[in-house]
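One chain comes next, on its own, written as structure tokens: the form predicted on its own.
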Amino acid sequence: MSKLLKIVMAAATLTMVSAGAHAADDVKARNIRFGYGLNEDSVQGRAARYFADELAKASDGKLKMMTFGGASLGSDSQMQSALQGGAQEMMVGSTATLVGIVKEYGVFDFPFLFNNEKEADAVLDGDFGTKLMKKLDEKGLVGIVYWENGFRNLTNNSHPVAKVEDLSGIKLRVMQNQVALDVFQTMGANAVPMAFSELFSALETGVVDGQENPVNTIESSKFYEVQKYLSLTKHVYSPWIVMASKKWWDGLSSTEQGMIEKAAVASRDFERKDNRAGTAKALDALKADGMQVTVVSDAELDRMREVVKPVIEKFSKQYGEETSNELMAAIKAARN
């Protein structure tokens, strides 16, 4: 070996060094406060164990992410006035519960727009969920990925639900936002409108008679023990959004920004993958559970997408025509 090839290569080596001892400078000994609606024993636990592993492994040990399940750290909305106030550092928790802030995000709530998962991945990752993500920075929060909650489906106590009149008079819980109650006032479900942290006890005491939410969540949230009838309608696909105090995230370094995007895009991949192999195996737990399921035909979601399009109309001028049309030319392109 040459001795010029001797220097240039101790000289590449002294920086790559230096640059490694650049990095872990800047990295410092942090805890993040992790919060999330379901309990441990749920998809959102085990992806915010997962993220949790993966920023450990990446930071040595040093970003040290400790997760709180079960609303311990309150609703959605509470969570996200605490990361605005920068009094708590990250979450994930449901779009739905973001339209107060931004407005255009209520557009995921409508109901009937994707086919599959495929799909939404496509629209969520892409071009479409990154502007809305955006739209967050100003409103003191930091959108980073989007994981899955999955298709909604409905329960009750009252009767089986196969077609739109069977909801008629019944006591619905559903998200706190305005399409949800107007998709199901219009379908004529009494819309009550509750936080996901209060809706075991108000099944079980009556307050009201169902819900929706994917059938995961309803498994691992154990509704069947205060609801008998489950009714597959795959109304609206509902995503959940890992997000982060913004106050926070401004004063953390490059460094460890990246180590927390790439650990968080590492979770989605996991969360995604863990939901969809756990939503048969879940939908066969509830049935064993003593749950009475009904598989609503085509015919009768194509009804319900009739009763509720001046709904979609309504809100499409209010969240953004633009908006919407944008979302409908990435579901288009998805699907091509």
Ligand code: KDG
Given for the second form:
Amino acid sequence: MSKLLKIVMAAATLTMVSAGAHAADDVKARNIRFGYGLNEDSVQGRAARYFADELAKASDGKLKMMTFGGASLGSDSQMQSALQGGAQEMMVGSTATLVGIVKEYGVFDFPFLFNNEKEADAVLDGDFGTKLMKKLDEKGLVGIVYWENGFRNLTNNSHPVAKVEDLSGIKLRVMQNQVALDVFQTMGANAVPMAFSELFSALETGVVDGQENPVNTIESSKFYEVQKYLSLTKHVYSPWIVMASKKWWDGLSSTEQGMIEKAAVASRDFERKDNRAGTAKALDALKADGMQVTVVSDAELDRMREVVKPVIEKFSKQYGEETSNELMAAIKAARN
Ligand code: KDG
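Now that you have shown the form predicted on its own, what about the form predicted together with the named molecule?
Everything in the complex follows now, all chains and molecules, and the chain you saw is the first one.
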């Protein structure tokens, strides 16, 4: 090998080594508090721990994510405020409680928007979901990835719900935004907005008769202990969103931000797979736990679609034609 080639190769090696060393210098030892609302033994808990492990591996343990479940750092709304103020670094929570910050997130509370997870993934991970995340920046939040909460179903203690009329008079807890409230008021329920962290005791004490959540949540939150009837409606597909405090995020190096983003994508794929693999098992467990399950017929779901159409039209107008057109185009593209 010529002398010149040896010098060139030595220089190249030196550059790579110093770049590696630079990357190591670019990653500081940091503690990251990651809060979530479900129990530790839930799909959120497993995905949070997976995220933390991936990040530890990528940063040689320097980026230490500590996960806090069961709303121990606060409700979704409280954690959102803590991130905005820089008092907490990261969280995962519902897009429903973001509607007060970015109103267009209300579209994910529209009933019967997605037919399946494939459509949801395409819209959330594509331009539409990314564009909504960008709107969080000016509100002091950084949207990183979407996880899957899933298709929501109804539970209550009064009577089986097999058709929209059966909702009449049921005190139903809903997530805290106007879309969810209007949807269930229009279907005849007595809708009561409430933080998820207060829900179990509200069901136990009869403050509310019922609620609606994916079967995995119903099972991992032990709602079967305080709810008798489960109606399979899949009436809304709910995302979760993983976010960081912008005040904190902007102080990270691009290497650190990249490590967090990469680990977050891995956690998203893990969480969706885990959630989907667990749904059938959770439903079997709920039946074994004594819940009376009603499969609501397609004809009755079509009637529900008709009843809530005016609500979707009202909020589509509020969110603007551009948002609605972009959303419908994204769903159409995912369907083809
Ligand atoms: O903290 C738990 C919430 O993020 C999530 O479960 C949202 O589906 C939700 C609900 O009903 O509040």
